[in-house]
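Take a look at this single chain in structure tokens; it is the form predicted on its own.
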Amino acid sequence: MVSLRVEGLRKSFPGVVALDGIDLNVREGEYVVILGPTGAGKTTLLKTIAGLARQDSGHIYFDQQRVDTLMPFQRSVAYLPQNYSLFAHLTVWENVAFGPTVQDWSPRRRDQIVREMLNLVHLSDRRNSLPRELSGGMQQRVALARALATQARILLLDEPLRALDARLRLELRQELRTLAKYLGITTLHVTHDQEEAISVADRIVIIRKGKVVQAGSPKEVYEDPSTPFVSNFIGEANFLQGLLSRVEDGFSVIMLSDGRHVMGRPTNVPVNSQVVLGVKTDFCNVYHGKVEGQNSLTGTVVRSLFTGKRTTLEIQTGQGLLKAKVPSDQSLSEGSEATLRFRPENGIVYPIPNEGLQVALEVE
């Protein structure tokens, strides 16, 4: 196993900065997701590890040696792009066994790597297969076997899954984290889906215009997001602007634009600070009717989203259009008269952004 160190890796194309000092530190058989908006940067990144792309300024290190002045082929990575990039008039044994032949290994040393990996990833019977004669998933389990089977450090997943239904995708997610771990293989895993990164990390890089703007375990950035943008990626999030206007049995007190006052959790932001209040749509409750108390905002639903188990609600209130997502069984009707209340401990207080909060929240 190895572990992967990038200092302030810079990269531009005419136009757009796509790396804007990246710092990176991945541990060695660590699953990294790389999250983010598309054309945050995520693709480039990869590149850039894998030797496909020349940063600007920085450096990469395996270990505590330094990569960047290396080929592509002297890394030793693992590069999955989002296409899967088979060869077309290849079966899919020779698909697989073109790394370890392009690399001179022995028939023998070859043959068995090859039939290691079609065993990982359950294509054993298909190894004479051409790729038109294979659905989606099969035709990406290829690809990760070829990846696989050049013994490389470390693996670079661009988008792996974006190509599949939901369902397949559901499956295929999890094979992809139980395979790297079983071959305890450092792992960079790009995606834009945030449900994806939370089930498979053990650790989410959230980056946006080329800047790492949080990392931490999947609760973290789920429970704790560093920004507005992070509350609202993550899952979804609704934001009320006030002004803090104390600090009450520890908790933050804000004053709405209607006198109205709110609590969330502790900040480090000052006093008679405009603020922002931002709370999960996940931690939000909805109660029939007017209910006054703490935290209590009403107004009338307007949309009701059934999706299942769930049902996303949305109220227009006072403080603008608020969403809930509620156990479906809970739900109300759209044109019903109701109450959305939070617990302070899951309202997170931000100051306001520079940009104003409706640009800090825009995904490009």
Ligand code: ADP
Contents of the next structure:
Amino acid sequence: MVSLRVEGLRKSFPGVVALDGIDLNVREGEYVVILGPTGAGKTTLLKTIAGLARQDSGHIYFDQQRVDTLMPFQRSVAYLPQNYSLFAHLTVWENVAFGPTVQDWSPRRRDQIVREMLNLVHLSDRRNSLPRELSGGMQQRVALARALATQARILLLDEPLRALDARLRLELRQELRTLAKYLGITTLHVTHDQEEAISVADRIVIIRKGKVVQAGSPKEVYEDPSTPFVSNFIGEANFLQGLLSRVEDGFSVIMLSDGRHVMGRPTNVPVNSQVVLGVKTDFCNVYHGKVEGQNSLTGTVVRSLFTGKRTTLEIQTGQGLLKAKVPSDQSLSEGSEATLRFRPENGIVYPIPNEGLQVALEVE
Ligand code: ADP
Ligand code: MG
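Switching from the form predicted on its own: structure of the form predicted together with adenosine-5'-diphosphate?
Every chain and every other molecule in the complex is listed next, the one we just looked at coming first.
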């Protein structure tokens, strides 16, 4: 097993900085998900680690050894590109045997590894099929087996579940993790899907515009988002802007534009600064009618969106449109008066972003 370290990685294309100084540490056998919106630099990062793109500056290490001067095949990484394609005229077996054949392994060693990989991805009985005879999920598994058959030290997966339908995606994402853990292979899995990231990662690294914005366990990035962007990207959040007026009983007290106060977690931001309080829609409760008390915002339900077990309510308040995800049996009808409430410990206080809140939240 190897660890992976990336230091100060930069890469520009004409008119765009794809990687803007990326630092990354992945432990031996760790399953790390790189999460970021489209255009964040995820594919460029993987290609650079695989050796298919060359960085402008910065270094890449496997264990303590620099690999960024090595050719792709010398790095022994298994790279599953975003738009992989199987060899259409080769069978499943031949597809998986491709790497070992090119690398001139002995037929015995080659056959053994191909057999093992097909077993792992549960496709032994389809070894003589052609790709077009397989379902999307099976094709994805063949591509994975083909990438792994080179006995790589590091597995790089670029949006590996993107092309699959919803049910299969859920199934295969756990399989991917199980397989990587079974092989003990250090894995970087790239996605723009926050739910996928949360469900498979040991650790999530969130990147945006070529920079790491936060790294931590799924629980950490969900419960302690470091910026409004992360707060809204992992799950969904409401934001209230106001003036940090004081700290009381260990909580921040924020004065809103209508003179009322809400309370949130303690912050390093100095008193009398403009701040924004972010609270996950999951942590907001909704009550019928007007309810007085701490952290209460009353308004009118303008939209009720049923999603099964939960219903998303959009409430027009004096502080803008706020959302809450409530159990469907506690939902309120459109047009009714409602009060949204949250606990101070779920309100996170941030300095007002320099670029303005709207721009700070954009998923470009
Ligand atoms: P992601 O995979 O997160 O969607 P990419 O790494 O593909 O992001 O791209 C990051 C940025 O770099 C984007 O703005 C993209 O348009 C640009 N980019 C990527 N590859 C190239 C290329 N070969 N030539 C020019 N621009 C590129
Ligand atoms: Mg990409």
